[in-house]
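Just one chain is shown here, as structure tokens, and it is the form predicted alone.
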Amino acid sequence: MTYRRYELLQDVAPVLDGKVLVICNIGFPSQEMYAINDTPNNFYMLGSMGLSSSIGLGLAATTDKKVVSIDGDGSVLMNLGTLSTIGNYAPANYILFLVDNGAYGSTGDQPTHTSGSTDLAAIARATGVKSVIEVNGTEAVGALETCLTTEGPHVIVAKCEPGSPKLTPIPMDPGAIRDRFKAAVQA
């Protein structure tokens, strides 16, 4: 059986459910999280590719709540500078959960450089992030549970296969997503 991002998110969603603030990467990852377990604690990005990690970092800097950014390899490769900021700022309440399927999933599964020689875990370590965990996607739940109970920042690189199910777009406009997430942050 192929283990893809959708199955990975199905497994981690119960661990996150209502317990943390989640920033979810643009495109299919947001659609998948919405389909799996829609909650006001999830902020679904409908634009801004490459900025899930930065938005999550900014949120972690302004709250004591645990913040998890679900990002993809293609997206974080577009914004590698945020890894240095995470490593240097080191917010204890922040987890960057990277789904590394070696592909730009939202645009047709074209290969990213992680399908070649680029190693996101090594890059995160080189930027000063102390807790970097690289796991097979099926081991991601255990890694996430550990990170949720310890001080971070943490970067989890969860490897899985490319491919996405056919889903309908999220039926909320960006303003509605923002407003309900803002209420969850303030609760």
Contents of the next structure:
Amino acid sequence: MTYRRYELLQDVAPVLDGKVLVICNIGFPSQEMYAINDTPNNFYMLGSMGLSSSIGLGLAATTDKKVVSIDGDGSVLMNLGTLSTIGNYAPANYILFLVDNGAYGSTGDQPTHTSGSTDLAAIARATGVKSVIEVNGTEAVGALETCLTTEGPHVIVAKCEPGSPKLTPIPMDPGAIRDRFKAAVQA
Amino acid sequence: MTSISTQLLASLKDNGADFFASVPCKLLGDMIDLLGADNSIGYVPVAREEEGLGVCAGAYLGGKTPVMVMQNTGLGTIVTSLYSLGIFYNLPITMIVSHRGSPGEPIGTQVPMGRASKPLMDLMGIPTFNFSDGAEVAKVGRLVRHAQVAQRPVVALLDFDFWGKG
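Same protein, different condition: the form predicted alone was shown, now please give the form predicted in complex with the partner chain.
Okay, now the whole complex, with that chain kicking things off.
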């Protein structure tokens, strides 16, 4: 069976549900999380590609709750400095969940550099992140469960295949996404 | 006499600021030292301005009142995220921006972006206020409240003269 980001997110959504604040990356990842399990604990990025990891880091610094940033290989390659900031400043409740499918999924699956010679887990380790876990997609649930029950910060690099189902844009306006999520952080 | 950076940080905090991200500038050296030594605030030094905007957005979602401290050259790299995150989600982020290229600037290459900074922010609809007198430091701090009222990022452009280095 083809195991893409969508199947991976279907598997991890129950682990996240109700327990974790989730920053959902721009484009298909947000659309997929919305379709799989829309909850007030999800913040949907509608723009600002590259900043999922940064938004999650800022949030994690302000709350004791667990924060998971769902990011992608193409996105984190646009903001590689974020890994050095995570390596030096991310708090223990922060998890960067990198879905690495080697492709710019939302723009038509053009290859990213991770489909070539670039190793995101090695980069994350080199920035000083102590806990970096690289797994095949089907093992991502177990890795995430481990990270949610141990002191972080953690970076998970979950490998999967490119490709995405056809979904529609999220029908929430940005103010509604913001206000619902802000309330969920304080709940 | 209390330094201008000490006064500025105190004024920002008096107006509610409690979380900071920064990218360095020569003019911001004292400010960044103060931020790193202040245990009463959240503080994350970042590698690039766009990243800092994301960190500030996350801190706002977590209930904090964030301030991005940066140089005006970074206004050029932050444009798309200011639109698609700061403006689109109506995030009140105060941006304390050192104004390289203002009178007193020793480096010619800083002048073009210095000239473009306010017109660029005006074009974007970002409320932007230029200060060249350190005696106006309390007005700069009030921009934290203005960002809440305006419900969007606001910019303080602080000239060499503001820092007493004109």
